[in-house]
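Just the one chain here, the form predicted alone, laid out as structure tokens.
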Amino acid sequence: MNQADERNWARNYRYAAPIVHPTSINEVQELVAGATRVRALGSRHSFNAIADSTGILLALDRLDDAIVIDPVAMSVTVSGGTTYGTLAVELEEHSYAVHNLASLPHISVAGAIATGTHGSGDQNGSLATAVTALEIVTGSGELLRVSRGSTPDFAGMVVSLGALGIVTRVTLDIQPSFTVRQVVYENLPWTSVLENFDAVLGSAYSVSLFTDWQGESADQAWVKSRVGDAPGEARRDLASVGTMPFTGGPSFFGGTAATIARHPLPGITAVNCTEQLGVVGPWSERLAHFRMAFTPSNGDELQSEYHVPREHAVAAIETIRTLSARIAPLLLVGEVRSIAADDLWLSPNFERAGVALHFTWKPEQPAVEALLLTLEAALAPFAVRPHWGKLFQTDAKTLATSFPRLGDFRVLADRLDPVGKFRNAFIARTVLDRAHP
């Protein structure tokens, strides 16, 4: 049991609970059964108190990390502590893929799906939409197996915020491997972007806009285009193209193609970013923004993210731009991405196609949190929903108006965890709307 000064990836949050590293599911069951309060700790990429506990924290990074591919069911089963980077390498070696990756591949599978983490693409749901089955250790220590299509309320169990139990195994949909070319365009006029917003975000498999919210242009567009759909076709394309760059054309909605690789932040080397300049490569080396071989020790930053329905995205962006003078002094970079609708109760994209408005802040938490109150008030008319793993100020009463199944989730949590073993102050504030004992 580790009681050292343990912090999250960004080092803005210190965990109060001691951390235990079980090495088997049986040990997880015993620890959970014997605990009064317990939570799972993933790869520590949340920026708030969502993972903490007044009891113990279970880090699943030492569980059996066997990755089991089922080519008949077209699925893969992994430990809850497995990272997407590890999974992606294994799948690509066997000519398979998952549908998308987040910007950073070092996040754990269980943690990412529990918080509704996502990549980008009009037709791409969040990472949680690929989940077909879960193994969950409940408060009594029982191992509960649930699956899509056969378990009632399964749609409420995937983006669960860790409030239902400890997820020890996850089964995901897979597909044949494919290749991607990534081209970065610079200085896209906001007038062109907003007048053609659907065309911009729908122009490729995955599109991200990076901005400092100042001036009349979005700084960069990262355009990731899918090349081959079948494994053989993809590899023929990769073999024939080799490393010859493909710029994708000199312009993109008024932006110009970058001639050297870019980092989202100006003046920073792109050495740790996934390859650009149109060089075709496997999905596993293009869909994330950062290379899997690059292992960040900590991030000197804070993050917030707000999701709005697609139909409100342009108005929300225009509203944020009016706040640029207040945002810019605290901002490192902003990002705009699209995500497909889903049926997962606590997903920010529940029953609506969404646009994610992401903010990477300087590590000045009191000032950032004060600004978030203003930002959230400005975005309130647009049915805004926060990313559960990032900084936000909204409480459960307000969240219940934007997450229509939040009340049903409370009932589900009371049924699966009647004694509140997996609850903490964060869950009490944002979900339960009642005090945490």
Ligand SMILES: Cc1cc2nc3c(=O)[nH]c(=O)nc-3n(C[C@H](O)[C@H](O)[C@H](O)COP(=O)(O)OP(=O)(O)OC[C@H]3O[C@@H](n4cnc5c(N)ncnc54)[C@H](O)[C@@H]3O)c2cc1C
The other form holds:
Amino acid sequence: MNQADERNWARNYRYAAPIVHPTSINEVQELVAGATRVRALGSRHSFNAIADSTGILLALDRLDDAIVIDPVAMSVTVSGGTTYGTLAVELEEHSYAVHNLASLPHISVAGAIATGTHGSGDQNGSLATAVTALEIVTGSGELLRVSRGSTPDFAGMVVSLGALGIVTRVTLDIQPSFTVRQVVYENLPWTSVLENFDAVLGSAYSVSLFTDWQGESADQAWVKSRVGDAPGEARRDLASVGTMPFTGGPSFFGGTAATIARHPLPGITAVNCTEQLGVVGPWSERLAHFRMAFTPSNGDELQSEYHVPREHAVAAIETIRTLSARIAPLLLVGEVRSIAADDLWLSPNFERAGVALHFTWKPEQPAVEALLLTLEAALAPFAVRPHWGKLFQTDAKTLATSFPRLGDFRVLADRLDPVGKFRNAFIARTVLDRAHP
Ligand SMILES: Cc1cc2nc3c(=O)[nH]c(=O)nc-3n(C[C@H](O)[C@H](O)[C@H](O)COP(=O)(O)OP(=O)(O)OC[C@H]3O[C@@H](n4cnc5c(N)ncnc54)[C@H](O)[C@@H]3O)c2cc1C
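Return the form predicted together with the ligand of this protein as a structure block, the form predicted alone having already been given.
What follows is the entire complex, opening with the chain shown before.
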């Protein structure tokens, strides 16, 4: 047990609970059964109190990390402590892939799916949409196996915010490996981007726009195309996940192709970024923005992100641009991504295709939190849903209006965790709408 100064990745949150590293699922079961309050801790990449507990925290990084590929079911099963970085290397070695990655591979699979973490791509659901089965240690210490298609309420159990139990094993859909080329375009005029918004985001397998929300152009578009999607191009992958063809070329909706590799933040070397300039490589080395062996993003930062339905995206972006003078002093960079709709109750993309509007902030939390109130009020008309793992101010009453299954999730949590072992102050504030005892 470790009672040192344990913090999250961004170091803006100090865990109150001591952290325990069980080495077997049996030990997880015993620890949970004997605890009054307990939660799982992933790779600590969330920016708020979501993971903490008034009891103990279980970090699963010392569990058996066997990765089991089932080529018949086209699935892979990993431990609750496995990171996407480790999984991606193993899958690619066996010529398989998952459908998408977040901006960084360093995060744990279980932690990412618990918060609805996503990458980009009109046809790509969040990472949680690949989950076909879970093994969960519930409050009594029992090991519960649940799966898509056979467990009622499975759609409520995947994006769980850690409130249903300790996920010890996760099974994900896989597909044959595919190759991707990444091209970065610079200085895309906002008029062109917003007039052609669907075409811009739909022009490749995954498109991200980076912006400081100021001025007349978006700074960068990161365009990740599956090789073989363009007409006449040889297809290395066998899957038929179709997207509109992307042919590359020197310009992209008024932006010009970068001639050297870029970091999303101006003035920072691209050494920690995945390879660009159209060099074809495996999905595992292109879909994330940042490379496993390096610190992702800036390192000294906070983040917030708001999902809006696709039809409101242009108006929401225009609204944020009108606030850019207030945003700029606190901002490192913003990002715009698209995500497909899903059926997962607490997913920000529940039953709607969405666009995620992201903010990487300077580490000035009180000022950022004050600004978030303004930002959230401005985005309220657009049926906005926050990213569960990043900073936001929205309370449970408002969240209940934007997440229509939040009430059903409370019932599910009461059923799986009747004594509230997995509750914490974050869950009380955002889901239960009551003070944490
Ligand atoms: C630099 C950086 C870049 C990021 N980029 C993206 C991005 O591109 N897209 C995006 O959507 N998000 C992004 N995020 C946010 C990040 O993906 C989420 O916060 C994610 O939840 C982090 O996973 P984790 O393993 O660190 O979880 P933690 O922060 O450790 O925990 C998050 C939640 O998961 C629960 N949990 C963890 N493990 C388990 C388990 N085994 N069983 C049950 N519950 C569990 C915890 O209890 C907690 O509630 C980024 C964060 C950083 C720091």
